[in-house]
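Next up is one chain by itself, shown in structure tokens, the form predicted on its own.
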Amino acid sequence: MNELLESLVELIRRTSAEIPDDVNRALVTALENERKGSIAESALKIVERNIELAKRKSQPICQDTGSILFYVDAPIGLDQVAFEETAREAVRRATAKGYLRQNSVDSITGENDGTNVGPGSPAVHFHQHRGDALEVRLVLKGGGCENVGAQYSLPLEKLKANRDLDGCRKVILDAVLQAQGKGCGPGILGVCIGGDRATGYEWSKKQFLRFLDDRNPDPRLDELEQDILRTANELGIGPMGFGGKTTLLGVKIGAANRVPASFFVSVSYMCWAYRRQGVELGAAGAIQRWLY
């Protein structure tokens, strides 16, 4: 096995198995608020021995291993036919280890063929840059939390949302309460402001690769980020929709140039099972750090 499909096994493995250092303080945190002997704080219990024992066992966190996102920040020169190629062969390699569940389906006959590869499987997204760093960068989104992401555009008469930031605030909480516990809550949003319809979303889901914990640079979406965190856990909803204090463990927005005619939000829903991961890796494809 050459180096860099070892390296992209591995991710696989990890990404599916490990919950980020970030993600695991939120969790930790959320249930120190919990209110002793609630329901809320039962279900945070659980979550907490599920991921000891994903680790340890070194098995997928959840039975929903979710579509295979590849983010890879890559500098010129990069063969990107060579690199998906290997990408594809490490799916089917990790999936045949168990580090992924065969759930990738044929959409027009629902046969599955056990391999997690076919077409927009896994997806791989590059960006190119000038620098030297091969990054590659991957999220596991499980279909629960894919289930309840929306879309909406502005103005939207019945939550009288305007094209402004309190209307995205608006539509935001409304995705929040809509989702009312569905997709395995706590979870975290991923947002864009702007965009066409296609690149909302692409937009939205790129958040995810922040870490939990960072700031927005952006003072104004900052202040968004935070208000709607701090409001969706004043709702009451809690884990998994049983009540309590923690609704969402984080709140990611980002802004995309859209034309005048149009003014989407597009939110996107992560699952309390963050799986995301990456490493920078060296010109033989070896992983030379981990970048969560």
Given for the second form:
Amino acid sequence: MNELLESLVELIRRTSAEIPDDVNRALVTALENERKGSIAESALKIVERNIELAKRKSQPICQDTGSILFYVDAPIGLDQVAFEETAREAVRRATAKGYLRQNSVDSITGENDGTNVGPGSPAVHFHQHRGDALEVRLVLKGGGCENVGAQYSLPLEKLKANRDLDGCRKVILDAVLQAQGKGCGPGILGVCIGGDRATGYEWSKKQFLRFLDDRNPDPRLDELEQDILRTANELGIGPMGFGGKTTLLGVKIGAANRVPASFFVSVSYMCWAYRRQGVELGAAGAIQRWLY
Amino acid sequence: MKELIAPFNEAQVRALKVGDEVAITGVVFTGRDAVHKYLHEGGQLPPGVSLRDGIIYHCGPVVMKEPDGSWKVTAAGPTTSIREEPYQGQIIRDFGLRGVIGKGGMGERTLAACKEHGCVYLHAVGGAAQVLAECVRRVRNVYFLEKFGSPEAIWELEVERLPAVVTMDSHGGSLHRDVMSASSAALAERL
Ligand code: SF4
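Alongside the form predicted on its own that was just displayed, please also present the structure of the form predicted together with its partner chain.
Next comes the full complex, this chain leading.
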């Protein structure tokens, strides 16, 4: 097996079975904060035990191993066609080994050929840069949390949301309210202000590549992130919607230019089973280091 | 933590209230979209499956065949229950269910059937596939495996101390409704 293929299979295995450290730290803190003896505390204890078991047994953390999203930062000259072919083969192999559930269905016939490879699956996003490093990040995005994502078009009278940051705040918090526990909270929000309907969602998902404890370099967005995190955690929705102090573990917001006629706010919700990892690869494809 | 041990009966279920944490021990049957639709359309349960006084688990487990021919569950988290809302109430009534395990909660029709018949909705922790798989002691049987495929089949599982929370009880109580209204009010104060 060539080195790149081997590395990508290992990236998939680790992403599916091991929660990244930044997310685990946030879950541990959440557990400490919940009231002793509460249902929220019990739920988070089960989550912790699940994370530990999955890692020890090298089994998927959650059986819904989600949509498979690769983000590749590549030096100029990478053969993208060959890379994508290798990524598809890695998905096939990881599925055969049970790192991924047979999770990809033909939308017209409803058939599942059991490979996880088909139109749009896996999704591979390339980004070129002038440096030498080849970095591959992977997000496995579950269906339950994907279903509670929402896209708002401002102004929105029903929520008294205007085309400004306060309007954005209102609709983002509405998304949290509507989601309740249905996205397997405590959740993490990835948000894009602006863009069109497609880029808005795409950029909202890219926010999941940030470290959970980083701070937004844009002070206006940083303030909005902190405000939404604090406010959401005062709503009492709690883990699984059982009630409690931790409704969200993090909020990450980006902004993209829009056309004057449109003002979209796109909100993607990530469940506690926040499966995201990344590797830096050497010239031959071997893993040099893990990114999270 | 209240122990909920099979065989289940009405009195046991009526004693449960929203917010109770339970550990379920005994036989449960999995059933999700295909099974619910089939039963709702008048399909018969296969011989050997009785849901009377039983529990249905909204779950599409990952099950592996062992070299000796037996089955082993390697992941068994709950799936979203609300998809079964059009069918669940009738199935509770017609088949005499005492419990439904799932995630995300269900709607008014299911809540009404729980009240009328004496049934509860038990919320498992979504995503906890490994912890819940560990609670499965044995796979006793599988039905409709060919017909519906593995995740949608009816798996007869012997579970031990499977943890869940009563979020809809047989007295009209719903934690989902309560948390929704309290969180809506809290948000309104903060806008
Ligand atoms: S929302 Fe996440 S944790 Fe919940 S079932 Fe889906 S993938 Fe698993």
